[in-house]
Each structure stands twice: as structure tokens, then as C-alpha cells.
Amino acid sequence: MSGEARSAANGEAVLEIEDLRTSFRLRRGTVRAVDGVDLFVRRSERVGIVGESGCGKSTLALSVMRLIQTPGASITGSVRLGGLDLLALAEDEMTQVRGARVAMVYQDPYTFLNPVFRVGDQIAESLIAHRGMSIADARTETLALLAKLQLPQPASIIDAYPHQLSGGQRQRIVIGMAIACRPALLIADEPTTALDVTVQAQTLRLIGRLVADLGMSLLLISHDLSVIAALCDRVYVMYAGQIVESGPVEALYGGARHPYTSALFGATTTLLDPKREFTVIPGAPPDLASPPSGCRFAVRCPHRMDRCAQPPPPFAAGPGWDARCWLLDETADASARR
């Protein structure tokens, strides 16, 4: 375990996951799409974990959730919510831990709702399930939620079929299915990636204002550095199905450490320096069938050295944040020698 996930245990953790393992058997071989992750979330706290697609984001998150039903998939590791081991539950245990303490918004807002039910509905299934209460309440609840979601006209949109709102009114609806019960811990995954620019704004303040008003920790998953920088405290980079660096949002963009985390940082964008020229991270992330066994990043950076091709280091920590890279080593090594 990194020396940042042992600190954990400097303020009460809400998620706290060691050594998580998800692979998955195919013809071509077993699959590590998740490959030893350790990773906590405090109470109240607002956790990013960001990195290109199929480094293994959503995977880690359905693995949470255990959400993970696909034939020859295994999960292993420790995943703990407030002390209750998930990995170890009953499928029927499982499902009343589900939205009552932690949920998940994801990516599609279309594909997730029920078409065929009103989506007044499909919140108040949450309450009637988890909270046991009656058709009536719910209704008055759901109600209450709508307008908490500053969705307009809430006794209309109450009775509406998923196909009658938009993007972002559904996404809208997702977020209110997820925080009916007030979980203690809230999964977004990439939760503004089908809504357009304008909408995604919207929606980031509004999951930033419900975390904080109904005192919630929320991991959010994305590939874009702004939106965690928006939303986040701390953040872990995720490559090729493993955490290759740590810390608090200003410590990263201060100035990160890991190759891949600059990399990242060089491959963006921004509306406030629309002249500036990014780079591309040349080549392709490794095979997760048959990782290589040293640095999974080693053959797209530009500071390889032979030493990469060894396995990798243990993590380099400083204050609040870690970093796997050989890199570091060395530059401690200059350090020592001056």
C-alpha cells in the first residue's frame, strides 16, 4: 500500500479500498483491468480519479458497486464502506447497500432510466425501498428532490416519460435517483460526457452544491483535468489499470510528478489559453492481457531510462502526495549527492 493510503487513517474514511483486482478471462488471455489499486475517500470529501480511456476508471467504479456480472470476470482486494466489507456481502446484502449508502451516476443518463416507467417513479422506488415509504410520501419526497434539482415545473416533469425530457433534465433525474437515500458516498462516472458544454457547467455545480448541502464524499471519475480541478480535493491518476500518482488537486497541477500526469496536463486544452499548443502522448497504452513487467508507461515517455524496464519502484511520497516513477528516485539520488 502507497504511504498516502496508510494516512487514511488520519481522518475518517468513508471508502477505502486495498489491492483492488478485476480481470476479466477472454481468449487472448486474462485481462487486468484493475491491477492492485489502493484508494481512500474521507467523510465529506471530494476524490477525482482521472486518466485516458480504458485505464480502468469505470471499471473500478462498477467494481464498488459490484456491478461486475460478465462471465469469467473476478474481483479481489478489500473494498470497505464505512467499515463494511463489499467483496464479502451476499448479492442480497449487496443490493440493500446499493442506493442507500453509496450510488452511482453514469455516463448515459438515456440507457440507465427505464423507458417505460415516469420518472417520478423510478426516484420514488429508491425511497419506498430503502426508506420504506409509503406511494404517497415518496411522491411528496420525489417532488421536494425535483426542485432541489432546479428542474423546471417539478409537478410536470414528475409524471414525464424519460423521452420527454432532455439531456441534461435526465441527467438531472439520474443524479436525483442516486441522492434520493443520501448516501454516504456518491459515484459519478463521467457524468457530464453526453450533455454539451453549457449543460456539463450546469451539472458540475449542481452535483458540487448537493454533495456539500446533503454532507456526502463523492468520488468522480473523469478524463478531463478541468472538471476535476472544479470539483475536487484530492486526485489519483490512473494508467493501464493502476494508480501511478497521488495528492491534493493544487499539489498535481503545482506540479506533477509522474511522467504520464505531465503528459496528461500537456495533452489539454483551455478556454483561457485557447493559443496554447498541446502535445499529443504518442503511441497506445499496453496490452492489459500482457502488461509489460516494468513501467506500464515506459515505452510513451519521454525521460524512459533502462531502469523503467525493471518492475516499477514503490511509491515516492511527500507531503499528502505519492508518485511511482524511477524519475524520482533519481532525482532524490542528485539530491543525496550535492
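As the structure is a prediction and not an experimental result, all values here were calculated from the model. Positions refer to the first chain, counted from 1. If you superpose the two forms and keep the largest set of C-alpha atoms that fall within 1.5 Å, you have the rigid core. Compared with the form predicted together with its partner chain:
With the core held fixed, Pro313 shows a CA shift of 2 Å or greater between these two forms.
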Contents of the next structure:
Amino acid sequence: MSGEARSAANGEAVLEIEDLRTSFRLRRGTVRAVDGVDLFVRRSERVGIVGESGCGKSTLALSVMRLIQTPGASITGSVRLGGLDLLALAEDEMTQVRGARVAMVYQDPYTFLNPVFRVGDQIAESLIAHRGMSIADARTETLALLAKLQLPQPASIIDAYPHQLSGGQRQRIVIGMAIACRPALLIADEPTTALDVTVQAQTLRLIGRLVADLGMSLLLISHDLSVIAALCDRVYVMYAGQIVESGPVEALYGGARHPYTSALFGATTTLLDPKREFTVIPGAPPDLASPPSGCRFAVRCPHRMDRCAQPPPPFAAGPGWDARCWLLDETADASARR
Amino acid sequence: MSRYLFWRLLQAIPLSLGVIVLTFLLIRLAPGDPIAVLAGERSTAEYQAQLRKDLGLDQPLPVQLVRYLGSVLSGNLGYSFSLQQSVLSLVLQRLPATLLLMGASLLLSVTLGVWIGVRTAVRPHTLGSNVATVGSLLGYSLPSFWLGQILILVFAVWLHWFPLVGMTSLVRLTGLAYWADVAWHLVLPTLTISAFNLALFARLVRASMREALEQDFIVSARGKGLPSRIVVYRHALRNALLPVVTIFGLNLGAMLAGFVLVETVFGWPGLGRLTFDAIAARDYPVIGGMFVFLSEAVILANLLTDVLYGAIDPRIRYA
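Same protein, different state: after the form predicted on its own, show the form predicted together with its partner chain.
Starting with the chain above, the whole complex follows.
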């Protein structure tokens, strides 16, 4: 754990993850989808996790929620939510935490809503389960919530079925399900990926406003750097199950220190600068059933050196800014020059 | 919903007419001459001709068909040669016994089948699950007439726990004692009929529950902090029941057909037994009447299934 994480632990951290490891036993071996992640989210802070698909960011989110259902999955390490050790809780205790203190917005509003129940009921059941509300009270509260989600005509939408709503409206319902009980931490896993481009910005703004209004902390997961930039204060860059760089959004966007982060930026296009060419990262991420023992990005890295065969520790790149790359090791640089 | 219902009802009309025509033709196709059975083997040719004329069997087939259609539609299913009664009154007499047996076995097989299916889907690798899986395979594959006879042998002949045959004891009973007696007679035939359906539902529900539990909305239901009881029985089961309801509707016809054997084995005074006796006596009006009656019952059952389907899945209701 870095010094900064420890200082966060002393006061304001809502979520603190230490050495989180999630693995799946498959026929071809044990896949370590999340492999030793340290991460924290302060109160009212908006933190992003960025990485390409398959890097373990969704598994990380589901591990925090303890929603991984795959038989033979193992989660170790520590996940503390406001002082509560989530991985140590019994399942029925965790049931009381989910939805009430930490809740999640999922990627696909088409599949994460139950097709046979009215959307209002799908929000209200959370209120009934956690706040012990009567059905009538929960309905009133749900109506107010639908208005807060900027859904048109809440009085008719509350009785609609998911298939009667548009993708953007459904995603608002999913958001409503998550924030109904005002959790301290909201985890949003690719909340706009399945939506039309026109609705994406709207949905992101809504999430940002709700997080601010309700005083929640946000952990936003995305493969899209611009989504993270629009909403987050700090960002963690994930590669092959590990955090390779973390720091304030402005710092990283100003000049990433880890070659993978730089490559990610190079691989994005922007409408504002259409003439800029984007570069492709050569190769593919390592097989997480047998990852390389040293730096996991080394085989694709343009700056590869001999030391990369050893796993790099996090090096400080600035205040609150770490990168796991030997390039940042000044003593090594010096010794190499000698 | 009412529009949907209206169209489904409208569709049922040509289907019903088709069934009646088919029944008529099927009976005429069957080997053997009803007149020979009716008049007796030693009757004179004149008597047989007279009988043929009286019953209208000398008319050309289309004329017979139109007469048949007309009488069926006016509620007249014909007159039983062997039992000297109108077919409709026979059917109505025997219907309650069959409905009782059917209701009891449906109640048992649906409730227990759904429960076993859900349990084995939620905890697939426990001892109880494996026992239930093997048991349902057995129940699924044992022929009901054989199972019925084995049950009679073991529980009636050897152990004397249950009566051999029939729906009531020979002693006249009234009130509660009568119903207790009927219930006592009901046990073995109900078990016999339920074995197959119980197994069918348990297997169906297990398969569709396992699929439902894999869905994303189960993750979000758990993510809301709902207790697993609600996640399983509300969110998963409601979705898992859709295919089950379909099979249930399709299977009602087969189930009614199974009653012919089971009621015969247990001497149960219902429609199945009536059908069996009618076939043995070549009592064509009764066979034809049963055909029409059972077909209409199946059409009605399918109609109800569709309505039920719409009630469970809003996407169908509003389509």
C-alpha cells in the first residue's frame, strides 16, 4: 500500500481495496482476472478505472459487490467500505450492504432489467428491502426519483415495462435502481457503452449531477478515456489484471508516465482534432492464465529493457501519482548509464 | 389484452370445426362394421339393412357429415348403442371423476415439480439434487399402466394401505366420511398420473431456472440487495415459467390420453374408462363424442395457456 492510501485510510476513504485478487479456475488453468489491485475512493470523490476489454475492470467491480457467480471463483485481499470488511461478511450481511451502501450501474440496460416486471417496481423493491417502506410509500418515493432522473411523465413510466422504454430511458431506470437507497458509493461499469452516442453525454451528465447532489462517491469504469475525463477527479489505468498507473486526471492527461497509458491515449481519436492520426498498440494482452513474470506490458512496449523481466514496483511520478514502470526508476537509469 | 383474446377465440372456431370433421372421417375409416356389432352376428340381412337406414348410415358420406356437424353443434354428441344413453349425458356423468383425478395430479405435479425444479437448479450438486434428477428420469420413463399395476400390487395387495380399484368403497358413506373415502381411493391413481408430469415439470423447471439464473437481471437483482429467496422465486422463476407454461398446455392433451390407461387400471369411473369401454364395445358414437369432447378440451387448454402466457410475459400481452 502506498503512503497516500494509508493516509486516506485514516480518514476520508469510502472504499479501500488492498491486494485484491480474483481468479477463476478454468480447464486451461487458473485465470487471475484481478491480480493484486490496491485502490481507494475518498468521500465525494469521482474515480475512474480505464483499460481495454478483458483487463479485469468489470471483474474488479463485481468483486467489490461480491456479485461473481461463477463456480470456482476466488476473491482474496481486503475490500473495506466505510470500515466494513466486505470480503469477511456473511452472505446475508452482504445482502444488506448491496444496494444500500454500495450499488452498481451496469453496462447493458437491455439485459440488466427484468423483462417481466414494471420498471417502477424494480426500483421500489430496493426501497422496500432496505428501508422497510410500505408499497405505497415506495411508490411515492419512486415517482420522486423518476422525476430526479429527468424521465418524462414519471406517472406513466412508473408502470411501464422495460421493452416499452428506449435505451437511454432504461439506463436511467438502472441508475434509479442503484441510487434509490442513496449508497455511499456508486459503481458504474461502462454505463454509456451500450447507448447511442447522442444519449451518452446526457447520461454521463446525469450521473455526475446525481453523484454531486446526493453526496455519493463514484467509481466509474470505462474503456473510454474521454468518458473518464468528463467525470472523474482521479484515474486508475488497468492492464492485464493490475493497476499500471494512477493519479489525478489532469496530470495523467497532461503527460502519462507509463508507456501503456501513453499508448492508450495514442489509440484514441477525437472529433476536435480529426487530423490527428491514432496509433494501434501492437500485439495482444497476455493470457491471464499464464501472465509473464515481469512487467505484463513489456512484450508490447516500445521502451522494453532488460529490467522489464522483473515486476516493476509503483514509482512516484508526482503528488498522488504512481506508475509501475522501470522507466521512472532514476537510480536504475543512473546505473544503466554508468 | 382483450383484443388478443378476441383473436385467439376467433381462431379456435375453425379449429374446432376441423376437429369435428376429422373425428367423423376417422371413425368411418376404422375397420369393422358398427351395424354388425349392433345387430348381432346372427341377425338377418333385412334387419341389418333396416338398422342401417334408421341410423342414416346408408346415406352418402357428405350427407352424413353435414348431419353429424349439425347435431354436434346443437350439443347432441350421439346415442350410445352399448349403454343406451345419450353420449352427452354419459360424458357429463363421468366428467367429475376425471376432473377430480386431473385436478389432484396437476396440483401435486405442478407444485412439487416446480419446487423440486427450483431447488435442483439453485443447488445443482447436492445429494438431494442428484436423487431428484435420477428420480425424475425414472418417473419420466416408467409407463403409467405398469407403474399403476406395481403401485396396486405393493400398496393395495401386499400392504393393504390403499384400496385396489374404484373411486368409492361399497359401503354407503355421507359427508366428510364420503370425501375421506374418495381421497383414500384417489392416492394411487394420482401418484400414477403424477409420476410422469412431476418428472416433466421438475426437469423443465430445472432447465429453464438454470438458464434464468444466468441472466444479467439476476445479477442486478442481487446487486440491489434483494434476499436470495426473492431473487430466485420472484425474478428468476417468473421468467423460467414461460417455457414451462407452454409445455404444460401442449402436454394437457397427452395427459388426457394417459387417463384412458390409468383409469382402466384403477377402475376409475371417469372419461378415460368410458373411452376404453367404448372402444372395446365398438361404440362409435361414444368414441366420436369423446374425440370431440377431448379435442375441444385441448383447444380450450391451449387458449388458457396463451392467456396465461400473456399474463406472465408483458412483451406478449402488448405485442
